[in-house]
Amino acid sequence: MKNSIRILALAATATFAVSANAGSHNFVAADVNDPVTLRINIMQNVGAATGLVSGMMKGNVPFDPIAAQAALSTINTASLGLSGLFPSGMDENMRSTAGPAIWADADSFKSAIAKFIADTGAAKSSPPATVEELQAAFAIVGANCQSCHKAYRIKR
């Protein structure tokens, strides 16, 4: 139990650190009226959760099923809010790494988000009891992230 609390504290700290300008990320104050700011913050939280999962899968962080489930839940919750954060007319924003393909092929992008929602929902609904189960669940989620970033994200 102490290990679970320690892992969850690390996850919370990682989420805060990412949001507060850790590494190459920029601190972005939340503005509920700005979809670009909201999606940047959401994706930073996904990055923190992914970092925790990755650490567990690599053995750098002790596997903890509660923390793994929390990370998968964080990613799934983020997926549910993404589609409304790419309104038309917002296709060029220097603060964001969202690529023009999002708006040029909006139907494919919406399908990619729907797949992300389904895959993260499935991963969340089957809590991993072992690191092997986490690896199996995250292989699908991670492939989803990778394909979307490849198609719809640009480097700045």
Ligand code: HEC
Contents of the next structure:
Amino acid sequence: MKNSIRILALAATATFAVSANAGSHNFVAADVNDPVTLRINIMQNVGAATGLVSGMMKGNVPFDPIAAQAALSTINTASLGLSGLFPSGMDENMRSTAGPAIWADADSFKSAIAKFIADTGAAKSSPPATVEELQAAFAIVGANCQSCHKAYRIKR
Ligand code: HEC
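The structure above corresponds to the form predicted on its own; please give the structure of the form predicted in complex with the ligand next.
Okay, now the whole complex, with that chain kicking things off.
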């Protein structure tokens, strides 16, 4: 019980840190009929989980194996939900930063999602016992964020 309260407190701190870093608390209401709002919410949850992991890696948040594992599982769950959320014809949503390459090069985008699923799945299935192990796992997971965003996101 005590442990879970501590994890929630850590998660809240990390979420706040990430939102502050992103320069916004720009939350979007999730609408079950609108895949754009669903994928934005999924990515924001990935951002929050990444904030917790990065806080631990920097030593701003005490390393906690259970919280680290929960964050990696959250990111893996997000990766599993992505592929259906980019239907064609919705690329002009003004709130979205999804780039045209997603639809122009749909097979490559799908491969990027498949790699994200594989890398986060591997990280999740060997839970890090130390901060060094978390750093090693996240070096692989985090590379996905950068490469996918570079190819498939636009600035608004
Ligand atoms: C396979 C591609 C892909 C991967 C991998 C990926 N993202 Fe994203 N991400 C996107 C796309 C596309 C968007 C834009 C979605 C939209 O606005 O419609 C996005 C948007 C975001 C956003 C902005 C959400 C908002 O408020 O608009 C954050 C934060 C984010 N990603 C974090 C991450 C982090 C952290 C990782 C790595 C752990 C990651 N993403 C990995 C494709 C990816």
